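To begin, one chain is listed below as structure tokens, in the form predicted alone.
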Amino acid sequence: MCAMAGRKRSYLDHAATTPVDPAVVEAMLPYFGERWHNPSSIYVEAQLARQAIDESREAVAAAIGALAEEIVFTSSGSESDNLALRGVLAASAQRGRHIVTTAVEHHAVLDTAEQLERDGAELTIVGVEHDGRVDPAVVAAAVRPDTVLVSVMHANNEVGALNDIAAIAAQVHARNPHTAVHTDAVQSATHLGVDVHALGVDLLTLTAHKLYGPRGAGALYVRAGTPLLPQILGGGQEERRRAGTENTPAIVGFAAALRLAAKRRAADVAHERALQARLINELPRRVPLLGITGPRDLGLRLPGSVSAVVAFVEGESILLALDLAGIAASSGSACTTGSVEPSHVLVAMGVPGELARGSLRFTLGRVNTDADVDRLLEVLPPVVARMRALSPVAVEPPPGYLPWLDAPSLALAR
């Protein structure tokens, strides 16, 4: 703790979670207080809570171009992903049991798909390009007459790669009109906004805590007519699609955060793009044997997302040193930080396993400034140098590493 005394910490992990905006907190407060009642009850106080949920549902639907009745509130993005995969498969069992997804999905999709495969479903996992993006034609080619669901994330949470979901949905539907298309838009909703009709999807996952809203509120868009069976039973909530007493404060906060994100989006994106460009340009110039992962074209990359690999150093060790210096960041996916295994995303992209263990992710947000970028650029190079000096491994990259390391970082290494 003494290392942090008197120093403002830099939070560079917005892809993991975001601070709740004060305006969102203000919108939620009445539903922790005088409007705390169960929205399923019939008395006046409860109906005020029900009205707040109905209004929030309309606001979430409007934000993504949907109808209110197409929104199912859940507890999180992970639950929404589970409901999409499990719910569609269960409702479509007589037509088929084949699912298509990609090797770089969030574990909420990948782990669920693999569990469904163990339970008897058929699963096809398609690969990705070296920048982490998915080729729509490859996804469509995997679709069969018995394919009931395709799930491809809109923006990768680790390397920021943006996928052309509209092209994927169009090609999948052209190949099999009965195949439902799902996208996890958890990362993209705050930065880019999403429109379900423009994307052409049948299901779409959202969560509040990635867009300056509270934890405990997620949503699944389900296009009218899409087959879906509930996976949590025990009540009639959410039109019998998801049982459980609604988390009124979190749902209200979710809607407030989405409205605020729409108002601030242009300014937020411009701000995050500027900081992002600085880091992508400067990190390879400051740190030897470092390579930026994910798309170099910022138009194909999530705003504010910067990911890299550093040769001959464990990413977790770097993060601990950065934390002591007052900088909060992550290594690979935030949900798997602490794992000794290399990032499944980087491995799927073709990054050698040992190099993938040196992965770093910096994700910028509203609260970040040029001073945060300056601080990282000041602190990271000596941290890496100190760790390499303690390593018995010779710092000479093998040929397999070279395509993944940036030219300026190779020049520094010499």
Ligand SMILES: Cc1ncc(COP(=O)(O)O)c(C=O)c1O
The other form holds:
Amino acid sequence: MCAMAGRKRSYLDHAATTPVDPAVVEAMLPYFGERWHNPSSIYVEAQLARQAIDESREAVAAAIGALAEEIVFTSSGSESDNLALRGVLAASAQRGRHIVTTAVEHHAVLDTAEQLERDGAELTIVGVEHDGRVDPAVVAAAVRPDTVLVSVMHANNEVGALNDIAAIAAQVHARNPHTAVHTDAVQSATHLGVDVHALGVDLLTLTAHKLYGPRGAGALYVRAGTPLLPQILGGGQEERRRAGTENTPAIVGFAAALRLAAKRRAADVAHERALQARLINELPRRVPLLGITGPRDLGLRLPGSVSAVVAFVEGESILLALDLAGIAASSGSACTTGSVEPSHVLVAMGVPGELARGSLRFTLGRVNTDADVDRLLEVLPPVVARMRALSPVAVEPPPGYLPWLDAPSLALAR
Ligand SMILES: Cc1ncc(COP(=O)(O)O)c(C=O)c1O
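Show the form predicted in complex with the ligand, please, because up to now only the form predicted alone has appeared in this conversation.
Full assembly next; the chain just shown is listed first.
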């Protein structure tokens, strides 16, 4: 541990949030300073703030192939997800109250859908494959004449599984052209870039803080003509779709971050893929009774995303030890970290509950280097070995664990 003193820490939790890029901070600063006025006011200073929001809206729209008027700025990805589900359902009462979503969505979608069900909506939650991906045909089969919304995430935040949203949207629309298709692209937007027409979606969620922008800025793309009722009422901002005085610095930072992401995408993705491949190949070789979760084919996996389960050790205990050794990582989504329940994503994939408690997630980003990967590969095996040595439980994995473990033998450790 002492050898670590003074060493830079390794941040391997980019799916939780990203550092704000200095160029983004630079772009935001004037709007904390001399351009602080309320963009809805009439005087010239306020109009400068209004202009900045208009330009940001154009930039966010251009980044995803949308029109400026199709972008609703919100405070977060969670708010955008809530607005998509609640707003479409509220506006579609004449046509039906049925919603379809999947068992691996972020809680911003899943909990909202479940609340809507308690409030009288009908809900179908479709399952996923063992790698966390959603079968488009299964989603389409759940669509009924009264289905008003289908919500399927683009990339899973815990296991990096990428969904074929274009196929899902096409099949859903073929079955019911009136069903709106929403995708949560919070995790994918920075790495993959998203184009709403290529994806064929009617609504799409973004958030700035996962793409080197600030917290406090999100957006919901709403295709022109999609029924949507506001869920926050008041001053009528965002063309009456979301009230609240605009967070000008955060919106400007969001647009700046998206522009930067587009410029850097090819280099960032190549870099993250290389580090990701090293971890996915090496972790099972170095840590006995470890299994990589999510797609093994990197083409089906979010760049930079590495997730695993480790048998007979609590993920949380490993994270604390990694933290002491200078590595910041997570056991699933940041929101479920700290909860005693195993991840709903792993459970939906079929991972046995006890094994799911040993889940780890490492998400790499721009700031990482091979040195961060080396450090994790050096630190993790002895941490796991130490914890297993302390544990009184038997370490023969039960048969239910075996399909999930890449390294099913303790002999590796010897
Ligand atoms: C897939 C997904 N959707 C939604 C959210 C929520 O976004 P925000 O933190 O901006 O509310 C997250 C954040 O972890 C996420 O990973």
